[in-house]
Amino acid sequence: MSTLTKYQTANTAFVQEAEVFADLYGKTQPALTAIRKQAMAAFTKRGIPTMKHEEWKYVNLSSIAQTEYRTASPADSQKVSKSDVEQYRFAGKDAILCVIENGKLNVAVSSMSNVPKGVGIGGIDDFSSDAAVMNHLFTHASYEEEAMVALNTMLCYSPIIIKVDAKVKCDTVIQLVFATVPGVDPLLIPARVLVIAGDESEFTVVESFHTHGSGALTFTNSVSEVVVGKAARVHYTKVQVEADEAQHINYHKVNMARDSYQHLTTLTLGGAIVRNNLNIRLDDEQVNAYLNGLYVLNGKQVIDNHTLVDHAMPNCYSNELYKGIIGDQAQGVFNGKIWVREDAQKTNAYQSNKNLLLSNQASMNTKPQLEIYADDVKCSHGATTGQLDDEALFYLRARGIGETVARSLLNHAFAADVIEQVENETLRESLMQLLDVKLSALQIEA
């Protein structure tokens, strides 16, 4: 079979699952039922991304389209214990901690009893009757313009929601864990979050996603939608922890209105093949964006990072930080635009994208962009792949420090940098953690 005949009959194939999970879910979810529809179309018109789509030119998908990978659905029995999400907590053990397993909202082993007031969190039946709620659900991400946010939408059966009220000042952070449970069959994983910051409020979200246990091939296909109120300030970070030979793709997508601030971090370690896309829109004045990226990489892993930071507005601010750690036979992406629009006077927007090769056969693209549309504008942006310091590699060795030793101290330093940034303390000696296990792995294959 052609490689293009594979990429059609996985692209029917998904159709098809889309069209009985529309007959199945038409009565009980009506309000998603055209939009679900008008996926399918543009997942029809679209497929699956092949390389020779400029966008996914360093990405090879054909792993996902030979694989015949079934859907996640409701009937799946959970497996997940409550002793075993505490493995997966990253802060503390006051959070509340809402996990989703392959997909479906496991609410007998989250721990949500203390979520406080003007804070609501969980699946559609929760907020069937909220206006606002629904009129966002579905609506942000381009179902359009992305086919594998096509793929989610039409395939997406529970949603998790977030919704916090205007002027609420929620200290607890929200932990979202995506417990993927790989089966007998290789198993698709439609991930789908909406949150909803009110106006003056303020809280900090956390996406993790990890591999519970053995089995056959996952596919997590996972696509946030986070909208931002006037003066709202949200701190988010997504880790993506999944076993090494997972596929995830996932899309990012925040609006910003007048006034409002969020600090996004992305940390990426496992996994076989993953695509961060991050979409974020200035879409008032006065509003502060932060975006800052990890990922460390081993193996034959392929990890792409796409991000898009939409200056619509003038008077704004923007910083975004990416740096990745490339050992053995990897390959890193980051292809990051700054787009201005021509009424967006006042811009201030940075962008930076380092990069370490461990080995030879280590390899990084990197395309940072510009496209500047007004003329009174601050923009920069840079980009460095390299090898670590062979000065400050002498310095620590001509203080009695090992090779071994001294190149892991760089590698942790030169990391370090990006989880610094995440406030709570917690949250960040947490994932300090998690890299240092991943950066322990890559000296000993280094």
Given for the second form:
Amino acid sequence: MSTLTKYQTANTAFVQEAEVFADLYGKTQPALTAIRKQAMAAFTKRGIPTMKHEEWKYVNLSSIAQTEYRTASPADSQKVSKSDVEQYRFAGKDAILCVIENGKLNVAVSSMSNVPKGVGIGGIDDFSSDAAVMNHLFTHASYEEEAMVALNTMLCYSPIIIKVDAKVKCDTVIQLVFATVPGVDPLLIPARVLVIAGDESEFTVVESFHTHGSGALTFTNSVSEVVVGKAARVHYTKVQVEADEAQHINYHKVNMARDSYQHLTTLTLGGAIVRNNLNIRLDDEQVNAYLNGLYVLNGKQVIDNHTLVDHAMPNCYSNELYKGIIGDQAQGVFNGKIWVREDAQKTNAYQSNKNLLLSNQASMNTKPQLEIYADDVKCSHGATTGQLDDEALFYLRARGIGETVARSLLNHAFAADVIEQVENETLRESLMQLLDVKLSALQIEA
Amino acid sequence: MSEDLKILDEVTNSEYKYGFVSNIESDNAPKGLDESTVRFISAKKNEPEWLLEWRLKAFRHWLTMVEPTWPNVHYPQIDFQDIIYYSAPKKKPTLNSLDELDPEIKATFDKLGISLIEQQRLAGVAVDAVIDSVSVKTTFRESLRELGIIFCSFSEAVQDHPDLIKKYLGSVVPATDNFYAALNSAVFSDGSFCYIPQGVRCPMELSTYFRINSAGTGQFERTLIVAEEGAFVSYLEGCTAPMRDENQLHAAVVEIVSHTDATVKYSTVQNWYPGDKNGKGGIYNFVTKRGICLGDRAKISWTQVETGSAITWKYPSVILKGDYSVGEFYSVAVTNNMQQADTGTKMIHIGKKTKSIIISKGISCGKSQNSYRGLVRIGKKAENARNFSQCDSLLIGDKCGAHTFPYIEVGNKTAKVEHEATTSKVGEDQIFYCNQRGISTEDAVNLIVNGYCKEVFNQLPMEFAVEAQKLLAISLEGSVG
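Cool, the form predicted on its own is there; where's the form predicted in complex with its partner chain?
Whole complex next, starting from this chain.
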């Protein structure tokens, strides 16, 4: 079978599955029927993107097209125990822990007793009478334009919803643990999150993706939609530590209202193919958006970070810092686009992408992109790819530090830049530990 | 009307200075394109069989290709059957001295301000003037021949030096490379050929002026420059076109081969008719330019000043094959009114310790769109390769756009690749500073923009630098951010 027909077969199989799901579960969610139909039409039209697609130029999804995935259903849930999930806790004992097992919230093993007043966390049934939530659900990430969002929209029946009321400041970290439990057959896991930050609210969310146990291939297809209200402050961290063979594509769409602030960190360490799509829309004036990313790869990992900062309104600020360490035969991709729309005057946008290559088989493709349609702006980007500075290495060696140690010190310092900006201390320390474990796994070539 | 608006208005109203039509009778091919057109052109040029075959092969391949749509430019579909593919001045002059030159042609050059005599006497520039496809006059050829340098029109080279043409034609830009290169390979009418033998340093700047003259003719030029081991040449190309309402297509191919220790410096100033302020008319400039550093320590340097054309779409590239070879790209692209430019470069590092530098300065005014699109690729075996890229954009007026699409592909850990880009407008504080010192706003902007482009202008040969500065002044006339 040629590769092209494999894509077609996979596309057809997904659509058929979506039709079966619509019959099985659709009746309980009538509000979403119309959207799912449109998503199905959009996916039928676009299909799994091939490398001919400009936005997918460096990532080959044929391994996804070639695997016969079965979509996870509620029956694939409830395999992890409460003690299992404790190891995935990143933000201390007090944190709220929501365990999403193969795409479905498993309340029994979650720690949600300490959810403060004004914060609501639950599934679609818990919010079905809340019109404000239902109006946001499935509407922000564009399934018309992105095939993989369409795939999620047509197959996901158990979205997780977090709603923080206006003026609520929640000090307790909310961690969403996405536990992927591989089965006998390859499993597609559609995961979906909707976060609504009320005006002037402030809180921290962590999304972490883990593989629990071993088995056949898994493909996580997740979509997060974050609606940031006026003057709200959202700290968001996405951690990817799935198994080495896992496939993972996620979309993260943020809409930011006037005077709002968000700090988004994406840490990617695991997975065979990982694609992070970030789409941050600065929807009103005086918005501050920070996007930080770190990816450390070894083996044959392929990691693609696609970010879009969409300056739709004047007087906004955005700052993006992405760093990568690439070893072995791994491939890194960074595509950062800053889009300043017409009349988004006084925009101040900054972007930086720095990469370290550790081996001669490693490669890095970066495309920092500026599209600017307004004149009174300050936009700049910088991108570098290279290896460790010889002089820095010499400095350390001259002080009696062995080469391997010196190199790992410098690698750590390079990567730590990103994690140090995470505000919550406990979380920051957990991330630092994850980083060090990964760094020690890297082959350091002199 | 505020001062700013008034000055902006003046800019948008400044007319194209070089818009005039020379009344020279042309010997045209019939409109349209099929195999017979290709045969017609080849027969007209009295070409050998192998070249005709080469053209036909390119044509047949072209038929299977589709027009590229990825550039960030928008234009109505081109009807390739509505173009005259060959147009030669009827009185083909075979001249011994400049006095015999058709007075009309001479007057055309005078209007352009590139009087051949002037050039010959004062500047010491050998000019190979190309009007609508047939090379009219090659100057200074004699003195060059003494050094073994061949500088002639492409069709002459086909007749006189078939071995060289056969060896190098299509060696850098294959006939099947891309849609427009294939089209050019099928129907190219003329161009320039330049060959510098081993160890020779060309004593003067070699220069060609292109001009599209007849209405509705496409210009398909082909330039081939070969520098043998240890040779050096600086080559200039300038372009103007008269004002015409129909869009005219220009799809040229430039190939440069630089052998061991050779250096080729290629400079171009392009000020073709950009269309009027409503975007009517203007040239479509879809060009493939590529050089290859074949030997060790070879060097190719592109310098371009792009102020004209309704749509510019070109990426002068360098393939750095030899170890220690060097590629350079310096560019100023100015767009005004409804102009669109999608331009940049490709640096393909293959050899060890290869170096490349990219300096690109974009200036957009009016409602124009200016894009930089570049590729830096470090191959797996390119040990210790080095690249530095800088792409700056300047925006003048709130309806224009500036875009950057840099592709950086690194496959070797010893590579050092840096890219930086900035976008901003002319600073009010800078203008205020000049105003305070009695410099008018208009002069201040000119001063600032000139300073902004200095890095590129410095790379141009002197005569060109003066012309480029003048062109910039015309394009920006009194503009204020």
